[in-house]
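Okay, so here's just one chain, in structure tokens, the form predicted alone.
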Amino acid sequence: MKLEHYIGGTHTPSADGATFEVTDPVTNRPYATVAAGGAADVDRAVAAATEAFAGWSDLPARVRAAVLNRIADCIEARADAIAESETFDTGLPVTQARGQAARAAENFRFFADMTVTLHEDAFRSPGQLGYVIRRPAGVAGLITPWNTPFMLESWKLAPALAAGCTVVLKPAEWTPLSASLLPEIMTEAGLPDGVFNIVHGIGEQAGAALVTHPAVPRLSFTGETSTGQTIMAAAAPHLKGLSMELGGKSPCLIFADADLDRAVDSALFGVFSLNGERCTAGSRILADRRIYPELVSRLGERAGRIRVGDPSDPATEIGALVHPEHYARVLSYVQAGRDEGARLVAGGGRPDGLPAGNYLAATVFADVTPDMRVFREEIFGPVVCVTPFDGEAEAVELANATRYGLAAYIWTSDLARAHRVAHAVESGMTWINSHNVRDLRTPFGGVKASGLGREGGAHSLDFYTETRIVHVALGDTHVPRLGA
């Protein structure tokens, strides 16, 4: 199989001919030759969705929203070849990658009607009326991680179609499988050519050269913190506006007031679905030192039974991690937590009759201490911690001791103490007695290092647009007469 860019609306190869290999992650043998980008690949697309701006950017609102509703029926005509894509490129479990191609069809279908109900504002004062125009920024960047990437890419193209911008998409070097597959959906949907373009690559250059392009104005990116840093210093020379959502170790506080069966499902779910690859994975539990040994228990013997296997298996409830060399760095994880005394309760090592394929084993550590690398760093994995708490402050403390700020889950039944918390965790999204549901209204992004800016809703097409303000003299107003 052979995957090329996708530029001004046709398939291309790199200007050097460059290539790269894809492998799967259950058998970590190649499956495909994907083009390597470099900058004169990025200077075509950027060149290309240029061109395209000013018809795509000056069409009604309402006809740039039938198009993102035509895009979102054909998602949903393609839901099982591309589940079946996301399923093959990435390892997730089939049944989740039917979810996240219902949720990209959805996305596009939200921002279409959230694009013909955006209003610009007016402002009357005595004598003068400000009446604000929007218009889109231009080219968007569009930068995507490996996790699930046909869910992440929707949630970067629909908004940025919406507001009317053109974009160029660098996705994951790890998996570009299910992109491929845009092509043909945008050009049945009738979006023209070089309004939507592809082009594939490792960061190091297809991303940087996206990056530093001076005719690209906007630069979305999901993905790790130390990526995000590295983009940051290379857009400002440029002023580029910059959404980044980035790393997160996010705490799931249970206090001895829970319903504990409700938390254990919800502290299980949150951070071994999506294989542990998920930026707002619960992965730190923090338990009230009254409930611990009990949760601790439950934690390790339901974990000890989640089925890790075949991804593409409906049974199956962990797959295989996406690529061999995260799949060494979340072992590398496992070793240090027991180098570094902490109990291991549940997994810790491939699970029996998996001889081939990236496969861990629902993993969980007790007996946490801030000071471990597990307690601190991202792992990105089917691996959490457990620690102890005494008190509603020590709990904040240590949801706190992180350098992370993405998400948080609070579970108690008391609801004075549930607000307290969650205004003093510091997170960027925050959930009390409840896993990970969103309202596609909402403001998504974190704080501290895990990231800057806040997509979602009105807050998306904010990003994708420029805001104008208009001043109109409504009579006669006093100038002072300087030098009169």
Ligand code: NAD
Second form
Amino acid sequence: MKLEHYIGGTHTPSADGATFEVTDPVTNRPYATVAAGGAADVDRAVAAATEAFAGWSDLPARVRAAVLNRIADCIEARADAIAESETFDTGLPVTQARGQAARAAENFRFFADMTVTLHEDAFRSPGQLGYVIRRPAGVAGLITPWNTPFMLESWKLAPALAAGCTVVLKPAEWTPLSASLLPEIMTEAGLPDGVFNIVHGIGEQAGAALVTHPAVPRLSFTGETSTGQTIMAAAAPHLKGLSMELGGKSPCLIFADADLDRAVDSALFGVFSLNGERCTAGSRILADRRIYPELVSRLGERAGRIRVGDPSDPATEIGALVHPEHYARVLSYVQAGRDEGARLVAGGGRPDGLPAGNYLAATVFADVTPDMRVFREEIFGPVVCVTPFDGEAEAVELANATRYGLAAYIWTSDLARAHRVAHAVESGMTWINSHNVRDLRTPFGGVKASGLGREGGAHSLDFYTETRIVHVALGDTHVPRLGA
Ligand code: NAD
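For comparison with the form predicted alone, please write out the form predicted in complex with the named molecule.
Next comes the full complex, and the chain you just saw is listed first.
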């Protein structure tokens, strides 16, 4: 299979003919040769997006919204094919990939609605009226990671296109397959050529060229914190608008008065769904010492029964990790947990009966202390750490004892404490007595090393537009008469 860039409505190889190979996570054998973009390809894509900008951005919001709704229709019509591609390329369990495809369609519908209901502010004072106008920012560069790639691409594409921007998407190099379904979807939905462009390639080449391109005023990036730091530094001389959705090491705090059955279900789903390759994974379970022994044994017992296997089998609960390099990295954390003295309660290695492929059994470490690397660093795989706490203050202290601050989950039946702890935990998004269920209108993003800026609902449209204010005198404004 060959995958090419998509520029100005045409599939095209790299200007210099460069390619790279992608493998699937079950066999780790190459399945496709992909165009490896460089500065010349990014230049072509930005030129196409720049040319298409005036036509797309001038359309009435209602017309753009109709195109977005048709994109959603086209995604829904291909939902099974999208989920199958995603499962094949990423190793995500197919049942969960289906959910992600449905969510991608919903993203387009949601931002179609948002853009037609968008209103601007006006400010009236006795002598003056100020009103806000909003203009699409221009060409948006979208750089996405390999976990849930199709859904995350839609999460950026939908608001950017709704806002009237044209886009250049740089998908993650390990998982380019589902993005390659987008050109047909966009064409069938009637999106004009040049509005949507893809440049495939390696981050340090294609991604870096997009970051420093002078005609790309907005960059939305989702990926690792260290990559975000590199991108911010590279973008600084160009003064771009940046949205940074970065890594996480989110705590799930379980108090003694919690509904334990629900808390256990939610904690397991929160860290082991999507293979644990999930930015908002509740990868640190902090538990009241009074329930700690029982909780550890329940988590261990359930984790031991989680079905790991072929991602395309609907019975599978954890599939194959995306790439041998990532698999090795996750295994090195499992080793670090053992070396640092954490107590292995479940998993810890390749499950029986799966001699090949990037498979790891659901892994639970107990008695993890805040000085251990497995407590502090993002593992991004099916590995969870469990740590006991004594009292609310220590629970909050432990929750905040990492550099990340993306999500937090709190389980308690004490309403006042739930709110108190939610306010004290340093995280961009907190759920009380729930796993990660998100209303698309709400702000999404992290604090500390988990990101800068917010996406979601109006926040996304703010990012992809430029607001300007027009001040109008309603009478004779007093003007001091210099030199009169
Ligand atoms: P990554 O940072 O390695 O890569 C992400 C993207 O950036 C890829 O497309 C890559 O090619 C590109 N890239 C790499 N170097 C670049 C450079 N110098 N300039 C421009 N682009 C460059 O991340 P990943 O391993 O693909 O994804 C996993 C990470 O993403 C985890 O840390 C996870 O927490 C994070 N993530 C965050 C969120 C969120 O919303 N906060 C969501 C999903 C994933």
